[in-house]
Amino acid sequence: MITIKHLSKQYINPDGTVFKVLKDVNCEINPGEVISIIGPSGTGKSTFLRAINLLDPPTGGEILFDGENILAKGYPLNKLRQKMGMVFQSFNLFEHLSILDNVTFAPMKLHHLDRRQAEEEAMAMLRKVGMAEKANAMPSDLSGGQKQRVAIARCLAMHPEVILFDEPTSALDPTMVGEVLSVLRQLASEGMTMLIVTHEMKFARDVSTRIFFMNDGIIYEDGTPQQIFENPVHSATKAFVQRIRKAVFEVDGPDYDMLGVHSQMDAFCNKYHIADKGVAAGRIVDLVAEKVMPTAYPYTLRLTYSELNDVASLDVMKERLEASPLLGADAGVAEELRRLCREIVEEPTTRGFRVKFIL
């Protein structure tokens, strides 16, 4: 469907220096292909979208579609538009046009639908994205999940043949990008060709068929799912893909700010989308602070959670100490400590001794 070669995008500072995005990229695109893009910030994933579908026009190389070089001078662009289909980080929606009207807008300008139809067309994307009961609403009254889903029936009814996702749930509170992703897999399943840039590690590798991984203005790897996540070639997306988050606190004495780690523990939960987990380690928090270590001051604890393997855990950590503090622990206490987790590891370290509750 796509084929692009040395696609380049640089541009001119203030100073003069030239600064390259876009270096050299290399790619075909097949029809029904999902495809994730990946990769640290910075490093050309967006400029990428939008240089295919020229909102951004690169400055070198060819991008062929459907076997026309759409670079080609006098190429129609609303002939392009018209066939690739974008959905921004920002929603987009006209704020004065009712939910309706922003998705019959494109279809009445652009394929000459009379109202009829095109309401009729609209209506059937609104319910594929769960939103047809918002068609008289206006913009204004959704919620951030509701926007973008929106967006996607806006897109969906001018039946694209790709679409390109740029960030699609980076705007949104986690609560909402279940909904946005839910959205994304049933059009996977029905064989839309996407590509999409995304931060999900977690989504990229359940819905994709193929994974890009972009670094240094260049796709630095692509392959399948199974062999980016597990075998990667090279360092560089090794690194990336097992990145582990973490949050520590180093618990001084009997007047540390207990508050201020549930806060922090909450927002790291959110940030990752496991708030389901962050109840549970507020908890153990509490057990292990008032019942298990009251005294045992200093002692570190470490929220950690794998993007690659979608596994959190609550360390806590002592120095100098030899065995398990759960060993003095009443029983009580440990029945719910057990409660509370999928698995606890003790386990000496060189420094000392850690509990590691599996979430």
Contents of the next structure:
Amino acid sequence: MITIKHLSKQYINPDGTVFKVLKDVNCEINPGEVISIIGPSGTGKSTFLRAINLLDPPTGGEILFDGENILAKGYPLNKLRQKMGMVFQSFNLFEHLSILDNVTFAPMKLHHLDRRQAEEEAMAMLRKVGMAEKANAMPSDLSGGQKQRVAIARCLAMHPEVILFDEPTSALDPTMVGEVLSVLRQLASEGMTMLIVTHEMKFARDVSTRIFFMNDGIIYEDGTPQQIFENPVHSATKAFVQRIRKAVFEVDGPDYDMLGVHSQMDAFCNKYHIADKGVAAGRIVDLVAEKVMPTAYPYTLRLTYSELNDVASLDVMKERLEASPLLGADAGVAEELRRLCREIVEEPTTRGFRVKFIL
Amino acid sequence: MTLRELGKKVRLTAACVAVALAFAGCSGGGPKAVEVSKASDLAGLRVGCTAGSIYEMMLSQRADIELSTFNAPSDDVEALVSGKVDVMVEDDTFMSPEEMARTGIKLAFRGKTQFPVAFAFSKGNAATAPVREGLSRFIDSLRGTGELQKMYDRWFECDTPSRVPMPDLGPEPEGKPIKVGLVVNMPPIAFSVGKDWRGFDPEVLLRYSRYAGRPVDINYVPLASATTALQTGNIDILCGGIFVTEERQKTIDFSSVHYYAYPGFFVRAAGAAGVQAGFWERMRQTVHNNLIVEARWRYILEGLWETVKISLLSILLGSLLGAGVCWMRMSRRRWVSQTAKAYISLMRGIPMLVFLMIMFYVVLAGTGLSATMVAVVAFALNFAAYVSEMFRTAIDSVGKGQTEAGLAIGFTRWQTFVYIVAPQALRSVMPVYKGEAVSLVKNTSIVGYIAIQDLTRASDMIRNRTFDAFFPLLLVTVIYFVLAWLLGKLLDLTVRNTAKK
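Now show me the form predicted in complex with the partner chain, since the one above was the form predicted on its own.
Shown next: the complete complex, the earlier chain at its head.
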């Protein structure tokens, strides 16, 4: 369907130096594939996606769509883009049109559908993304997640052969990510060809048929989710997929910023969709501070999350301590702590002692 | 507030009140009348005259008077009536007895200096030289037969020159007209009734027209732009009590002298403002005098049409041009956008009046475009510079994402602009655009400077004849206000209809 050969893109900085965003991208995309493009920020994922429909035209290489070189002079770009939908990070709904008009606008103007037909179809698409009841609202009346679902419906109304998703959930409040991802899941299950630039590792692993790991301007590794997440060939891929997210807080006195710590921990958990674990972590932090180590300042709290294994843990670390602080704790408190987590690991470290609550 | 400022303020307020009272005609006897009978009596008095007139030069030599100068003789009269000045110095024949009686002014005495009056031509202009020589010969022959004196007596030695009929001179000859600019509109020298001009100067000219076999095209020209109009060839002859002086002869060629004027020293007549009538009666008189007599409402109607025509055409043409300039300004080609930028800052830096005069007397002088069309072009060019920047900010304010979304769904660049960016830009530009359009309508009030009889000039024409400052000004104020309001409504309606499409 889409064949990409030696695609490159470079910018010339104001100081005259050349910055190569895409160096040499090669791939083949087949109908029905759901491809997630992952990788560290600034490695050209979005640029690559936007090069495919020439919103950011590449500076070198070839893109073949159904065997035709779309970079050739005179290729009807607007026709290509009608077959190649795009969903943006910032939704970009047409602000001057109602939700229904947003969906019917392009089919009416470009496919010359009459209004009745276009509206019927638009309502079907809006129902599909759960936005039918907002058909007469204006974009400014909607939340981010709702806007993004309308944007997907707008895209679907053109019956594209492939849809490009440019970080569709990155601009969303964590509570709204789910509604958009579930629409994407549904589309994938219906066999839509999709290219998704995303930071949602779990989603990428669950939904994709294929993963592109992009790094340093090239597709570093291309494989099934299983291969990329469990048996990566390259060390860079491994480092990326196995990277552990963490947040560290210092508790250095009775007047530490208790509310600040809680809210930052909540934000961290929301970001990685482990809000339920955040509740337990918050309770543990309180218990430790009030009952277990009420005078043992300073100590360090560390919240970690491995996206690959979906494992989160809360570490309580104290320097120059040789025995577990839990030993001296009240039995009831110890019991409650045990109930709040899956497992408690108590281990000495080179500098002190660490209690690890696996959530 | 210093004492001086306070004094000024009080005086200003007093003047305003005086004007209002003069209008109402119940000024309690009016400002105090002053008696003068010779030039030395002026010492310590407030004296008024027309700016740029010979009297200004004469009076500015005297340190013992407080001199005020006015743009037009009618303002001068208004100042005298309302008590802003005590003595007015103009030609002795400048006001007819009927006008003096009506306004409550009298001629206190005549000065001794005699001023020859003639028709003025551009210096050394070969094209108009035959006309000047012909006219001079014609005047000389009229004087020879005594006809000139008879004409003078008929207009000047008469109490009611506004009712003196023009003699029947037969049909107007055909051909290329001689363009005449008149700087006054006041009996007996020259005054207009509808489309026709009457008075001493017009009669001489119309008689000459039959004699020479060429039609004359007479128009009112404000004194401020009269010499420019003469020098640039927009008019061939300038007249209306133009004095022949040595200094003027350096830059102007004159025809033979057709009459002599003396300085007239006018003062308020004692007890003149005593005629007391009821409010409604006074109102009726005011309306009658300003609108009904000599069908003066036609000035308003024709002026209004001129103002509307210039405004609408300028807005239309200016918006199109503005869109073009905006497109250039947003061009990725540096020289194109720089050109647009230079144009915009140039237009913003030139006062509109100066630009209008330059366009009329210099840039478009040889193109044969009518004054109205020149005004349309000038206003459109100015409007374009301002609205192009408004369009640009409005387009910029529509996020880049909107364009990308349009392109990505399969619209061409042009479709994206027309369907998606433009409607949103239009909505955000409307309030400022409306303001600019309304301010254009108001700015058209300066077109009188290039001899277009617009709404403002219409009020001037009426004021020149009636010496009533209040009513004509109030009337055009109301008309401008309504015009601006209607324009706003019209623009709203247009936008609503476009948005629907």
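Numbering follows the first chain given and starts at 1. Note that the structure is predicted; figures quoted are calculated from it, not measured.
The chain divides into two rigid parts for the movement between the two forms; Lys202 belongs to the part that does not contain Pro254.
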